[in-house]
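Take a look at this single chain in structure tokens; it is the form predicted alone.
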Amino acid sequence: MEDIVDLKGVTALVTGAGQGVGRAIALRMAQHGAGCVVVNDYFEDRAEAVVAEIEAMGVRGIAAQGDVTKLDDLKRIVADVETAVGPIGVLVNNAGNMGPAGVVRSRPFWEQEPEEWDLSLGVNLYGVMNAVRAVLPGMIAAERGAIVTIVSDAGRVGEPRLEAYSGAKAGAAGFMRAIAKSVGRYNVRANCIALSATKTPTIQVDEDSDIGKKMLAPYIIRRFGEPDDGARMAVFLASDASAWITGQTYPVNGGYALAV
């Protein structure tokens, strides 16, 4: 049976892929025909652990330690990958939350200082811009590419006490729409996936607890997301199965907030 989301040997770079949703995306990319999966993470040991899983599947993996908030780190990663295996055909901007700090419970916005906003803006907006800036020259030269950015329903509907995070995710989605319009002529596509509460190492809540039930009350499908829910959509948007789709944001959220 034909695999309609076969990645046909492309090299895929996934940022923040040492755990959680990023790890699931990297593994799914390997499962669906990527020739090489580049696993970026701030922590090298986490990247190497995921690469070991990828290589156990018979697919080449490259561990790429780097901070997505630093353009020079992304340029170095891309240059090293291009030297080793050729151009990057798929970029998944997954690095998020507050970067290496994980999830930070912030104070009310009116009590915050700008350096607190930087935790959200750095990885969720500038990190996306840096990675796109680093990979686009190669994609444009090849006249082919797919960029997928993991955003959040916080960027679609807004979340209290996550104002800077909500703004950064909304900014990333707007940036991707603009990029889609700029690079469509080169056969490069750019889309987003908006996730809601997903089971990751930084979000561990029992669905049957009082807190879990309260969190799930707005969801049509009463469960938290699994990392693989987002990973499956990422593979679809990276593949030729979505060849005529660009500039879009797809909610993968159990019906928490509906798209119109």
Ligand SMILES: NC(=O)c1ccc[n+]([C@@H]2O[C@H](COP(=O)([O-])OP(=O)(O)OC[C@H]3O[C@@H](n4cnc5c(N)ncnc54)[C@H](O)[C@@H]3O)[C@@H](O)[C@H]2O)c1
Given for the second form:
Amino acid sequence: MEDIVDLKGVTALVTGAGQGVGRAIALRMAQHGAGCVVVNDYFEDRAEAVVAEIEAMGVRGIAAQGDVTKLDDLKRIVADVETAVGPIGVLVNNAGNMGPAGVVRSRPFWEQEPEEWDLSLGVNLYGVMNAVRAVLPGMIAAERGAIVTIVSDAGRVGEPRLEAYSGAKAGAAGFMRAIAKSVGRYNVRANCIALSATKTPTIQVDEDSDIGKKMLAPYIIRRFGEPDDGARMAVFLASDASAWITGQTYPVNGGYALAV
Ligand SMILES: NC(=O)c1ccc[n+]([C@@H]2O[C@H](COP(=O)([O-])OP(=O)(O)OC[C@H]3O[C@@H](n4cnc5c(N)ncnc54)[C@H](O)[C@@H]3O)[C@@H](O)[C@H]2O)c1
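To complete the pair, please output the form predicted in complex with the ligand; the form predicted alone was given just before.
First the chain shown before, then all remaining chains and molecules of the complex.
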């Protein structure tokens, strides 16, 4: 039977794919016909472990250590991949939260210094811009590409105590809308997925605990997300199944906040 989300042998680069949602995305790309999956992470051992999982599925994987907040790292990764296997057809900007440190508990915004904002803005906004800057020349030359950025409902509806993060994610979504308009003529699409609380090594809350129950109250589907919830949407937006979709942000959020 036809797989409507078949990736037809493209090379897919997933940032921050050493664990959590990014790892799930990388595995789904491999399962759905990517010819090569490039696993970027700040931590090399994490990237290598996910590449081993991908290769066990019979798909080529490349571990690409690098910091997405550094444009030179992204340019190096893209050049190495293009030399090894050809152009990158899919980019998933997944690296996020507050960078390699995961989620950092912050003080009230009105007590913060700008250096604290950089943790969120660096990876969630500049990281996305850097990766898009690095892959676009190859996608434009090939006249084919799909870019997916993982944002957050924090960027759609705002989250108290996560002001800089909310702003960075909203900024990334705005950036992606503009990129969609700039590169549509080259057959390159750009979309976002807005996640709500998803269980990953960084975000671990017991659904049966008091705090877990309180957090779940606004969710129509009364559970936290699994990494694969986001990964399934990422494969859809990376594939030709979404050929007529660009410039959009799709919530994958258990109904936490509704899109109109
Ligand atoms: N988990 C959630 O509840 C949730 C909710 C909304 C949005 N998100 C977003 O989903 C994405 C994935 O979240 P997660 O919880 O799976 O993440 P995570 O923190 O569990 O894993 C992120 C991975 O990215 C890597 N990374 C971090 N900064 C990096 C950098 N500068 N360069 C390269 N790699 C880097 C980390 O080393 C880590 O392996 C993020 O963009 C996050 O903001 C997550």
